[in-house]
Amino acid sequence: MIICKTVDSLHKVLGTPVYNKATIGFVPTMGALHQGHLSLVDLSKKHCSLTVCSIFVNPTQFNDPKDFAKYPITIEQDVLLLERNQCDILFLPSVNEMYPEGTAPKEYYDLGYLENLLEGSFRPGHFQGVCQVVHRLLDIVRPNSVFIGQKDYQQCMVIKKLVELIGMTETDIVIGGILREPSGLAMSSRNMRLNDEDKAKATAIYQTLKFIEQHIQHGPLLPLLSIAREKISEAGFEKIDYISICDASTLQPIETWDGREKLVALVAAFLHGVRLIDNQLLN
């Protein structure tokens, strides 16, 4: 695996005769890698002749500076995992390399309603920061395909919107499924901040999503959501940002279901200061 820490060094590698006609698959990450990330690397290797993974903890998408400071950094382990999974290139830039003119936003991304519900509502400015860094990464890597995980369901929709806004619609956005621990807990870098007892409690999110999937019926959905909220609270979560059932294609909340619309249930909740998210396609 080749490690590039600057844009120039990456472009030199991509411009060599070995790679300049390759189909590039790109897996953007913030490190603290787990099997979910590696499954995206594997997916890229199946679809593309060259796989580039980036590790960059992007400061502009953290609306809480304390959350940014606590984000786990495991570079040595990450490099080892990527080498074992035969990733071709790791792009490992610094903040100055990614934002040579500073982190202040240079443009506004018109995401419409996507920016004002669910994650956007509880993390103001988050998706502008996501678009800022992904736009920069896409300009640098110029991939044929980008591989991202379903666990960040709303972010997947935001990135699809971004490629439209910046005119890179020839770039395919490929969404990989959620990988879970045997307990059902969705794999996440933030799980590193949970002890074993908390990990056991955290499975209540997945259990609640499955409860919704098993009990959903056409008609009013608020009673089911109320029971779901109680289940998560009783498991020991100190704060629930949201638990919502939405149209799977638009993320508009659904309060009364006609029995036909494709739905997704989404949860964001805090357990001992660690914010966990998860989702489940329902039908």
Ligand code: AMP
The other form holds:
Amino acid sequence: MIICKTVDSLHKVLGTPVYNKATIGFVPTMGALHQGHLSLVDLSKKHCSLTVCSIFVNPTQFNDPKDFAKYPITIEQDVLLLERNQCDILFLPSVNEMYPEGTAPKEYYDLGYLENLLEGSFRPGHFQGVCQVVHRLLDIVRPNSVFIGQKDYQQCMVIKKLVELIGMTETDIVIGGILREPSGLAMSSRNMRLNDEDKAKATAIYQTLKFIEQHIQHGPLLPLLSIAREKISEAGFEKIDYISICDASTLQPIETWDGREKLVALVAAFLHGVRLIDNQLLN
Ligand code: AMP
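Having seen the form predicted on its own, can you show the form predicted in complex with this ligand?
First the chain shown before, then all remaining chains and molecules of the complex.
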């Protein structure tokens, strides 16, 4: 695997005759890699002739400075995992390389209602930061396809909207499924901040999503959501940002289900200061 720390060095490598006719698959990450990330590398390898993974903990998408400060960094292990999974290129830029003119936003991305819903309402500015970094990365890497995870359901919709807004519609956005621990806990870099006991408690999110999937019926959904909320609180989560059932294609919350709309249930909750998110398509 070739590691490029600068835009120039990445462009030199991508411009070499071996690579300049390649179809580029791109997997953007913030590192602390796990099987979920590696499943996206595998997906990229199936679709494209060259796979570029980036690791960059983007400061502009953290609305909580403590979350940024505590974000796990395991770069040596990440390099080993990417090599083992035959990733071709790792782009590993510094903050200066990504934002040579500073981190202040240069552009406002009009995401419409997506900006202030669910994640957006609890993490103000988060999706502007996501768009800022993904826009920059797409400009640098110029991929044919980008591989992202359903784990960040709303982020997938935001990135699809972003490629429209910046006119990169020829870039294919491919969404990979959620990789889970055998317990059902969705893999996440933030799980590294949980001890074994907390990890066991954290499975309540998946169990609750499954409970919703099994018990959903057409008609009012609020009674089911309040049972679900209770289950997560009882498991020891100190704060639930949201637990919501939404239209799977628009993400608009649904209070009364007609029995036909495609739905997704989404959760964000804190366990001992660690914010976990997960979701499940319901029908
Ligand atoms: P992150 O490093 O958390 O920014 O994630 C980088 C990419 O990996 C994003 O597209 C995530 O949606 C995806 N991802 C994170 N966790 C998982 C998972 N458990 N399964 C599949 N993809 C994931």
